[in-house]
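The form predicted alone is given below as one chain in structure tokens.
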Amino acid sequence: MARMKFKSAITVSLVKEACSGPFVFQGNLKRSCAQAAKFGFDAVEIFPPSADALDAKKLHLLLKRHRLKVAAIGTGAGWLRHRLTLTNPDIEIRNQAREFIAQIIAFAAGFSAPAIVGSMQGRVEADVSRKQAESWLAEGLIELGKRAGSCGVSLLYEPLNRYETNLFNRAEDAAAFLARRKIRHVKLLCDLFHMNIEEASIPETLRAVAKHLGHIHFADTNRRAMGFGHLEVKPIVEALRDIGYDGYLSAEVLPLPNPEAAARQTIRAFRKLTND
């Protein structure tokens, strides 16, 4: 039986407010794509200020030149810049959040790529019941999932660790929520950094949510490039092979000790782990 082939991706942030975040390349898409190609990545995962901050024609040409794909496009700027979330008590803010994400979905679909909902999910606010917050989240994901499906792509929902949200921290809980609420065209983004904090066993969790899995953030325990921390990653790769995952392992990691070193270590770890 042929082994599943994983694909490598690396993050590029164009959001100045995210300069201290876990993005390997920052600020210059042209240079970042050239760097990604130089190191041998298959794709870039882009975090733009908004959908209209990207030029589709120029990006297509840039990707073609460097033989790259778009792995996913993030929506985090909606939170960082505008404080928009799908669970804000203010209906106008929730509507603005949906529209911001919808525009990213439409743009990403032009590259056959999913959009990511991470920080824009929000949290259960102090004066809001959990039931109400979950209902708002479900309403948003149902609508946005339909939009993604109509564009021929999926939407990615990312469970975050307890220090970033109090909605869903564990992947199995998030998968159960998607199933219970009958949320279609929405897959899970499982981030190994968050999972290391929240899951008893990352490999077993990945097996449990296999039918919901859409994307992997390939990060070590300290949010640095894989191999710069102490995550036991071989059993994770074995689990991904067991469930037939053939998607991206995308490096959403800190650019430490510098972007080039982080990129080099990531692709080295990717190749060793996926070839062993």
Ligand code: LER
Given for the second form:
Amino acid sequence: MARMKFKSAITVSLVKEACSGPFVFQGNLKRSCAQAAKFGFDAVEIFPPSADALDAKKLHLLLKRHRLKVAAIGTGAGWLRHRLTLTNPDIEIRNQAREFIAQIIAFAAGFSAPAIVGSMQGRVEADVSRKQAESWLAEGLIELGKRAGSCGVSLLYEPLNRYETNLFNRAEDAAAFLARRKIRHVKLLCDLFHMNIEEASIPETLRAVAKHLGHIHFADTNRRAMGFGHLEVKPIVEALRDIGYDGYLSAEVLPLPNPEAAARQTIRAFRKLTND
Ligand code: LER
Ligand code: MN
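Since we've got the form predicted alone here, give me the form predicted together with the named molecule too.
Every component of the complex follows; first up is the chain already shown.
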């Protein structure tokens, strides 16, 4: 059987409020794409303030010039800037959250890329039952999954560690939720940083959720570039090969000690681990 080929991606944030977040390049899409290409990445993962803040025509030209793809587009600014979530008790806020994400889904689909629901999932708020919060999350993901499917792409749902949400922390629980609630066109984004906190075994979990897996955030235990922490990553890559994963390993990592060093370390680790 032909060997599966992984794809490399690096994060670019255009959101000022996220300057201390796990984004390698920040603030200037033109310069960030040039740098991503210079280091040899296949794609960029973009974290924009909103869909409106991006210019599709300019982005197509920029990607063409640098032979890059869009790996995914994050929606977290909806939470960071506007405090919108899919599980807020106020229906107006839930609706605004859906609209914010829907616009990013439509924009990303123009680049054959998925949008990501991470922090926009929210949490089980005080005075809300878990059952109710899960139902709101399921309703949101069902509708947004339909939108993604009708544009020919998937939507990515990301379980987060316990310090960021109390909804789903473990990938198998999230996969069971997607199946139980019949949520279509939604795949799992497995972030190795969150998994290191929550999973008993990352390789075994990846094998168990194989059919739901859509994207990987490629980060070490300390949220730094792969190799700058202590993650045992070889068995993880072996598991990804065994399950036939051929998607992105996308570096959602801190720009430490500086963006260039984080990018260089990521691509070095990517090549060494994958021989790609
Ligand atoms: C989003 O992809 C994520 O992993 C969050 O932990 C970032 O705050
Ligand atoms: Mn992540």
